[in-house]
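Given next, in structure tokens, is a single chain: the form predicted alone.
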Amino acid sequence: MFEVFEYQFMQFALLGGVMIATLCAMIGTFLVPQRFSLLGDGLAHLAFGGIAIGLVLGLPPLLTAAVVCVIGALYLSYNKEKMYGESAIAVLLTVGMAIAILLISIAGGFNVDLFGYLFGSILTITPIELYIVLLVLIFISMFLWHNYADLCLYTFHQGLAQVSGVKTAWLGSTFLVLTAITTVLSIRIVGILLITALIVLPVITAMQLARSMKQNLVYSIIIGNLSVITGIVVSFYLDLAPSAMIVLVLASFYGICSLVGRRFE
């Protein structure tokens, strides 16, 4: 029954799991309540567009994904005042698949796997990518530390946080940078296609359960981990694809909780 855990390539898969699953619960849960649950899904079809870059410049795919999705991510921050957010999500979503299909076309196709960008191939991943999770959540866990009543107040009153004297403007930028980062290490997890999936099921499993914001970020990071785990050994045993198992478990979750989280309430 314990056999998963004596191949490397499943411990591997099973730490860069649980580290990204505690990214996106973290970032997730200050995330979601500023209506902000499909920035993911954009910021994921930017990376696509960086990710073909890379292909055609023969550099690191997430590499040039990063630095795209991080250009994006400061581009939302200083236009999500003039537009509404979902109008700015919106062009970077057409705008990265837009760059990535031209990209494809005029390369005739790439000679790489694209299903393990656009669904996830967490079974691959490295050692070294496995030391740049740890730094990036270890650098996001610090920042939210630091930063946590401030982010709390910014998340639910903008406004209010501003004349509290919070740097909302720098605040707003950075975090969005950080949810950038968050996005494209997800890709070696559930795919660009189901990135949102690992960003807000989580935290909206954990408001059916949690009283308080602190209970919310506990209970994400909770879920998340138990989803990650339960989706790559059912789909060791089962010879099923783990990005997809790895959400069906997470939807799984959300739904017990929503019945639990009515019948208490």
Contents of the next structure:
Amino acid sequence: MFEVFEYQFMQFALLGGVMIATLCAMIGTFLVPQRFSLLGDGLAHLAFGGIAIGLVLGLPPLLTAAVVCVIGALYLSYNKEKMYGESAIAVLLTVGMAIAILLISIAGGFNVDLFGYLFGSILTITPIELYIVLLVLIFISMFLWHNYADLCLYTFHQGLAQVSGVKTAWLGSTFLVLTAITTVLSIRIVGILLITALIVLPVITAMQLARSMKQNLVYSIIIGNLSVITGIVVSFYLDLAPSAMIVLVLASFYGICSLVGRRFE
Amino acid sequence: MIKISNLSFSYGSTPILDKIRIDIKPGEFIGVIGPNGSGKSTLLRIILGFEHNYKGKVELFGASPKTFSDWHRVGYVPQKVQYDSLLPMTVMELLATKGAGKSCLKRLGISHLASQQFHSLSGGQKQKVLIAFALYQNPELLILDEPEAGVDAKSRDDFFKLLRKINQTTQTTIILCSHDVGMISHYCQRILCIHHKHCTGCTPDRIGGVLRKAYGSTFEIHGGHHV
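We have the form predicted alone; now please give the form predicted in complex with the partner chain.
First the chain shown before, then all remaining chains and molecules of the complex.
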């Protein structure tokens, strides 16, 4: 029955999935209430451009994707007051895809599986990638631990946070950069096209049940982890795409919790 | 405490404020009124350092708001519409920044709200929590941006009485932006009316003429209420 846990690639996939789900839930808990739910989508499409740059230059694609995404996050951070938030995301999204399409057409295609980046390839995750995810998880956990109260107030009202002495420019920019790094790492799990689900769905599901920000964070992590484990295990036995299965499990959790949550109100 | 001279501000090509001069002294209770879109909130945003692209000179405790860093001297209560009503944040989580805790709620007699979710509170309770937070570090200046909007008449009256008490007992300077001309003229010592890009200052007994200029219609103020 537990054959799924006997394969090393499945162990890696589950371990990576659990860590990425935790990262996405931690970021999403503060990103979603800031009305930036689609930021992950914008950054992921921008990452596709970064991946194409890496492939053309012969550099590690996820590294170039991370660099491009961090630049995009900083651009957004300095321009979000000057334009509508969703317009800034649209710029990132379309520019990223345009760069990717252009480079792919110039190179006449690549000898790598681009579908793996678009739809996720969690079953091929390597030990080095696991170590990188673990390091980022530790760093972001420490960042949240030290800045939790400030981030809560920043999420509630940025002006109030500024007048309360919170260094809002630094906090906002750092948070967006961490979102960019989380997004690039998540590409391995659910792919560029479904990344928003891993950031948004656990949080809006938890919001149906949570009675505090702390509860919302913990519930989001639990829901994200359960969905990733269930999605990977079910897809293993049914021979289906894990990324799609993870998203459908997340959506099911959201459907159930929105019904249960309303009943208890 | 606040000195503004020749302040001009535009949103894109639309001028909002034009060569405004204001001088606010310690201990004053100032009401800021004006029609929708006149620039009341913009003026507060400039004083609070949220808007940087203005012309003229603005001094907050002798420093430009752009570089001001002594924020513990300022308390701020934002507009009701600007904060998220879906956020599952408890009152204690909101107060956690700066180490503010139950003690600041006790001051206003609302300790029992500590574990409740902010969005589940009534309008009057939300006001009190935000004022308790703003007052936590005993600021010398309290700035409130239409905090009483959408609150019933009794809560609104209690709210203005609370502000007057704070002003009189602690000598905290208060700048309150509001549409409630009746309450403003009843409780504030001085009124600043923002209209047609300019600012007219007056005392409550001379508000009638200023209102006619600003709103272009006849106003009568009866018993502290705006008709």
